[in-house]
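Have a look below at one chain only, the form predicted alone, in structure tokens format.
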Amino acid sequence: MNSKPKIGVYVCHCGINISKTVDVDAVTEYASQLPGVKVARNYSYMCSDPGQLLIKEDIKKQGLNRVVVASCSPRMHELTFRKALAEAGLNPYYLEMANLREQCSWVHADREEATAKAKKIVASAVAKVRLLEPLEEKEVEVEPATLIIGGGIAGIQAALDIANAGYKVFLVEKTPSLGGKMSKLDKTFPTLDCSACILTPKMVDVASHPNIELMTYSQVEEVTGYVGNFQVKVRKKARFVDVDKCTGCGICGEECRLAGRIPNEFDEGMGKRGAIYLPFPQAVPAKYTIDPERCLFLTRGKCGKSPKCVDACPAGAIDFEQKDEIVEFKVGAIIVATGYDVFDATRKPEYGYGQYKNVLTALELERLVSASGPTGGQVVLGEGESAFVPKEIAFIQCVGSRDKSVGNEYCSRVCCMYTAKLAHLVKEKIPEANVRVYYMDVRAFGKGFEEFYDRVRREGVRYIRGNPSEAFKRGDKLVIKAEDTLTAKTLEDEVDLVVLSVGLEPRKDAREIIDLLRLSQSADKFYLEAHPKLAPVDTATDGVYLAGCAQGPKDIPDTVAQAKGAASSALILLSSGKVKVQAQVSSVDEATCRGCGYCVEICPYGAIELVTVNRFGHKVTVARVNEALCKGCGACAAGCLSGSIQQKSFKDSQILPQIAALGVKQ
């Protein structure tokens, strides 16, 4: 530590973000009079190259050994200025940032009061920076492999990008097949490409890639370690089918005593399957799975004289003795691509979903229009003699999105366009159908989206601006009550079919991944990125990245783009071979530690453990911090009952003078 601080204070105008409310010149003059300050300057944009050059030159020419940058949030540019200090030969942790934008100029209108507050904030930063100590970043080796959680299009794309770069990938998917929600779609907007034609080749590439270990019907159970060195445990659930023997011939599924009697999840419950099944014709791997909750032999211990699937299988692949298997491996990076859930339309009971058979969700209609769906691509309602083709069809948009009543205030982004796509497909299959769309707003924001929306309207689809209040039965028809907000007229619309354009929601099992990887959630309950603009695929946990709808609603092109971004971020980490870990971590004074273990309980990252050490010839228990795991959150320091844990750069001896400089009574 240098004996005499020589501090440089640099006040940023931030264009007019700060200078509009704060008198930057007055703050600079005030800073120049503070103890230990040798240089005080202001500049329009301190984060720019000329701004950073000012700091570097003063460090070299004026001999500065401490720097205060009074600008925006440290979350925005702290790393930028640390880099500038390092390039000038100064330890990067001799930097303190005073937040004059978010904490002062943006929250005040009175220029005089804002300037007075800015002076106190700068004085506070100067008081702390004098007491900062040099810190050194440590490096750890990186395991050249990646875990990807989720086998939808996001996980598939990320896996292929990383594997094609020559690195090992462990791809874990909960269900028996790759594909995710995209595998259920018939066409994709706005180009109307066949979804299966796009997706299936990629699924096959994943299964055959030498660098990808595919684990379907599996679940991540435990993740320990830290960036570059994650230890992973995966449970491979018993399929009760030997995948090495199974040829996917389908005879077992045909012979199953429950064949055609169990609702098929892939067809949104509209199609039927047996207790032993292949999720869909293009499934990868093309191996059958026995449903342990439906199989008569597994639930009751008997299935006739003997299970028909066992007798029928020519390859002898059925194995009821199969057990779950725990697989352990090590990776350097993790990508979360767990996708989303479709909004449960029963939470909007006014539309009659679950009560009337001719009220469907958009995904259910998607399965009806799909050639691989339960009706072979025909839009037919009912069964047997009661089956009919609907001629009057209404779509209701924003069901479960932009709706405070169900807790989803966000836009799901895809609903406007998939509604237009489905309206087009319905008109294509039923040319004489009258199709209308009830909407609040149409958001056709993507490439080719507006043109596709215009095309659908030209095809005869009628758009009615209004939010229907309810749908109810009147004879054989459904009646929609709504207000046309463009004409200010109320209306009752009799239709044969109501299609609810449901939104996208976070997965119901999102908590499992949060607990495994110590992730955060944003207000909409999707996983929270490190920064919405500058780090959209990173998370607060180093080495863990987000891809696809796990981070928020998005369409297929945006999902693929983010998956490629996550893969790129992981590859940067893997290819470097080493990674620097957090320097502003907590440390324990073992001489005063009581070994109570309270810090172990409250650490959200599992970075603290109790160890036994010798103290004056006696064995005692003390806490010890794993610096590679510690994220510097400070929870342990705040909770330590003896004050033995302190966080580097945020010690009591540094924070208390900072508070005193603000004029706050302690």
Contents of the next structure:
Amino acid sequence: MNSKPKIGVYVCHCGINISKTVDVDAVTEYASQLPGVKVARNYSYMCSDPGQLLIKEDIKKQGLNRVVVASCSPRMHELTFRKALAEAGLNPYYLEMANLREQCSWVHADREEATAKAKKIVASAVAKVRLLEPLEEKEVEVEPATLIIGGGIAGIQAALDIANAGYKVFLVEKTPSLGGKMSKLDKTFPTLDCSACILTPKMVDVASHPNIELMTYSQVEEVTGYVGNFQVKVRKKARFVDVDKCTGCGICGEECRLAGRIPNEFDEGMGKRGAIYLPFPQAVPAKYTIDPERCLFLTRGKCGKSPKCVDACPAGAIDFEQKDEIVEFKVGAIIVATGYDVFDATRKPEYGYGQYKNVLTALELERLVSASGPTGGQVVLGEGESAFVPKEIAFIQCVGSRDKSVGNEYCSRVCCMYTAKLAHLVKEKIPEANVRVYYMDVRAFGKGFEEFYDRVRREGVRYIRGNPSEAFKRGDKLVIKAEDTLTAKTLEDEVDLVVLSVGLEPRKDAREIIDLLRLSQSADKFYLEAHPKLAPVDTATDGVYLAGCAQGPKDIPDTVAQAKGAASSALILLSSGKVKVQAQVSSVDEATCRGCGYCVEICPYGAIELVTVNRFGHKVTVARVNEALCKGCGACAAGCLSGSIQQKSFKDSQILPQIAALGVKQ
Amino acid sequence: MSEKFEPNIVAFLCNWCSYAGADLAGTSRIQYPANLKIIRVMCTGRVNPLFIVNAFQQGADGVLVSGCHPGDCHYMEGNYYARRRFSLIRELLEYIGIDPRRIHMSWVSASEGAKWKDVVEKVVAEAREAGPFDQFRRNKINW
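Can I get the form predicted in complex with its partner chain as well, since the one above is the form predicted alone?
Every chain and every other molecule in the complex is listed next, the one we just looked at coming first.
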């Protein structure tokens, strides 16, 4: 089948990462004795230019036809070395990697044991590489469109970049408006830019862009296909308002029988809305939506004599007959920009959130200081006669971040700076207020952050090092109990307002996207990037990219930068127009296949079908693989009763020798 | 002899979760016993029960199959096939007299480097208790 194997084995020192614990000379010497090995060498960095050159030269001069690189994980450099083989004129699938770094030298300390294991790993790779077959990489066309899930600043930026490059974008947002969390912010740190002033123009751009199809109040239901060719199904939820007729005049919202009685999500529940509502005045699209869980007519079938919104709407836009609509389309790339949830402060009951009304989260305070908020920008607590302006204000940092007791070990990266910003804004609105911040460390790492933190301290905000143990009520006041760890003194601090600087968490519905797109989660449960350093916007699923806080907590500049990165990654795919599909697919030996159809049932992608072929004049049924649909999992190969269906590069005949090389005791 | 006995373990890891988890253990410099050697497959669904039998025939004292957590399979349902096949082969091998402490399956995700270490330690310890295994040995096959 193949020409006689002439194998080259290349053992990498990886600086001293491998050679410190593995005797690379001994491994090289051992490899040179293995059957079929013609050349065995070691070199300090195989992945470097001279390292690759070594392989290429040997392929050309020594006529090598198989290569084993014993270095790092194939997840790291398999593609690098495949490329090197191809450049030397050898089929790139004649490569096998022996993982001596991540799975040997880095995890073992004993040099003798590690060297013995390294030899076995190399022997196993050599045993397999002898039997590898050349594979052909097929190319498919890329659908020149992108799906972006999430209409916050990350999704907006990515959508605009891709649309401006001339490609179609489908932007799907779950809530009735674009804007995401950023739209709730009053100012942004450290420049104190007005959040709405920099965000809302972009929202308008998205809605009016000829290349962007915006779907708000919609959810992605199903994604099938593969890189370059995803089929997407989106559910456009019924708004019960005809968006073509609605002018956003707002009369319905005022007339609704429940007007001013339903907590408004946009104001963190502090403001009130009706059952028909616009999330916030600058919402895009500026179209009203009926909340089906609250609307009297939709929940009880009756709203007075007739629904007031219907009577009031001058455009006749209310339509209670409206149904959810399913939209289907094709895209080549997908960007996940689903954002985050704010930490639920009731999970830290010692601070009394939810129990005492003057304990607020930072996002609630943000709404209070915002001119578009429920108090028109006045920091006022309580209502009616008991309303008052707080004078003694304390922030508590790291609520839900850097806290193993709630399962969040990570730093949320924005709380130190939004606290500094809020402290500044509060001082601006209430100059006589005494503001202090209880903190563990202040992490002012970004551009202009340290300067801003300094400025806020100069403005009189006090920083007290030590996280409070509790906050409780005494009379009209709240009391914070803490230890100032710099002076080692315990203190009780009477204040009017406690602000909890809550961290960022993965969304509670994060699972939905994982199930849709086969994403992985990192230990902190945010979506996992393909490589933390070198592929920070890619995922393990080809053609799917991450942007913004869905991947991990980050501030607005970092989110925008990542969104631009994700957009650029998607554009590389779209503009190249073609993509290589998985070559390590399954194939059927039609001479031995008996057409039982078991593999057809196993295949999760419906990539196998039964066909009738002519075998020596007899019509027989055999299985056949559609290579465009096959993703190369190999489940069919393990299930086949006759061994007729095999996964290329992972055939039984290739894996069994690998096992043999590992199993035999020396 | 039993004091000096070091079991030889062959492990089949899926590319997306457990192999990446084992890589992460390496990147994090987590130390674990060197007895276990890994064969990478794209999905645990690829693990033919024959591989497990074959590993024992070739001189393994223990076998591990490790993949994505149920519901997290990169190929949607490969690990469910693996689980079904595994429990069958494990029962069959136990029935014919192989100590079940030699046959393991685990779920290790790409972010569970520390769990990977625990799994390896457990598998090695149990195989060590079970002792050397050679009832199944057959002469080396020349592929």
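Residue numbers count along the first chain shown, from 1. This is a predicted model, so every value here is computed, not measured. Only the largest set of C-alpha atoms that superpose within 1.5 Å between the two forms is called the rigid core.
Comparing the chain between these two forms, the hinge between its two rigid parts falls at T115, out of the candidates C640, T115, A550, V414.
A rotation of 17° separates the smaller rigid part from the larger between these two forms once C-alpha atoms are superposed. For G634, the Cα shift between these two forms is 4.7 Å when the rigid core is held fixed in the overlay. Superposed on the rigid core, the forms differ at T621: its CA is offset by 8.7 Å between these two forms.
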